[in-house]
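Okay, so here's just one chain, in structure tokens, the form predicted on its own.
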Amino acid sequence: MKLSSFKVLIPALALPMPAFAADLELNIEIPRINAAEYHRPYVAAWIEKADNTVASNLAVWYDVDMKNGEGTKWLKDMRQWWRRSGRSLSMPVDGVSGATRPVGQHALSFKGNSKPLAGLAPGNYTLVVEAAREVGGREMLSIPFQWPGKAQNLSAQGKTELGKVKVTVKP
């Protein structure tokens, strides 16, 4: 073999690697709630590292539509992802922030090696899921799961602004 075949092989070898073939599903669900003067939530969901600060964001959902940029202004009523991530943020964001949804399931699926994914580090984490009403509530919920890991299904059940929130890891 010639010296010249090695240059072609070093090369190859520093290319980078997919770290992990992972895919994560999400599940949110949006009650129904009988009020005289109802409003869609504001929801955001991000993954934590096992120190609380923000691994990574998966979506934020606002009411986008407002003239002057002003659906950004209530974004803070969801007090703990604007302290761990938002305030930091500058909205939109590609490919995370979108318009509010309607009662019913939202389901968001994430390849291992998009972008929300693709700089996990095998872990654990928690997948967080808070969402704020006007005049309404607050309601946050947390799920634990292993990074990458083995096939995970896992689920928290919430009482008023949010329904049964499902996380499915997949290896």
Second form
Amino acid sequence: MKLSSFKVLIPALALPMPAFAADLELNIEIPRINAAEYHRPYVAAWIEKADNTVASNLAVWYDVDMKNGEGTKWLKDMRQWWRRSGRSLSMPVDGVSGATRPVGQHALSFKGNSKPLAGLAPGNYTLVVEAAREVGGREMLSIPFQWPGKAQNLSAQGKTELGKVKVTVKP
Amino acid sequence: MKLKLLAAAAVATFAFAGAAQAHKAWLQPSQTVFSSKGAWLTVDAAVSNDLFYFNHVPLPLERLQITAPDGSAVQPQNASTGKLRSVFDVELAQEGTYKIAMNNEGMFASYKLGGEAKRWRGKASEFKAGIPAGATEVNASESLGRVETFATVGQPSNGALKTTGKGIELVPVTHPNDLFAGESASFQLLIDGKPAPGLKVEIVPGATRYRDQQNEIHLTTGADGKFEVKWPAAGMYWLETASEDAKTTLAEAKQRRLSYVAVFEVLPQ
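In place of the form predicted on its own, output the structure of the form predicted together with its partner chain.
Let's see the whole complex now, leading with the same chain.
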């Protein structure tokens, strides 16, 4: 992990700073679901490289406050996130993990020059959001984007466990 | 008496694994991917026609071996054998991959005594004492069969998957707890620690009760003992292969029957 961020730092230093002045905004909608037993979904948002490896984790929402860390038990239900990254992390992760969120729109914004985007090399990436709900379903949305590139307003519409997911890149 | 009968049933199953009408032995894990240490796994162990339903005999648990990621042996908990299945729990105290295995080593013989056909089953060490004096037409063979499954907490690891160099064993190229629908996985099969070319492998998806065909996948290992399978869908899969040779440990046994079974869980994309 350390090595790879080091690698991408080198070209970053070689380029003029303005190329990295982009910010990223993410909006995740948790839809209202009529269920006899409703639990807030576990949600992970991350940035993938073309080869499906994880470039950066943006958010992991789970039951962080359960005693004895029992909330981690269901992290593996976000299957692709678990496989790509979660199983090699030690939870909670500072600045990435947080409590589950209620139904509604949740805006997150990330500065290009600080964690978790600092060191993201210019290129094509995919933003992935995966949601899994206890006694419910699972859904994953992928939105390709360019970093830092031009201004981009992108979105994907979930069908079951996710509502609309919006990504804005602001150079 | 009952235990002996069950053991006999299991041995018979291993002995005839590979035949078209064979019963299938299996260890089915409740799940294979865990995110926290201290989780519990429960496993069903049975022999049946259908996957994975309890409709024939349980697998006896005497030969159960559970290996932790660090290579140490783990004791099963709450073990019980019923009419149709055995069941046991495993506490997953470590990070990494556990191997749950049933290792069956045995010998069986047919002979005639006073014109009557008889059969004997047991360990190779009991063979001499087990066949009565005056027995004729003694025909003995050895068998070595493994039934395995795997479960992982956190990152998959290979410490528990070390091979012993005896009989048929599986070497992961793709880790057995990292399998996904629509993707290919490859494994290597060894016989006595050496790559086993030309082994026929049969893979059957579970839930056979809810479809008309077995949907077997037939594969053959290459010169390096490797084979590759593309998982058509998510679910539990049963894999079986068998072989025969003359590499017996006892001179009285003319042939050795080897078999290997594994149960894998393939997850949706």
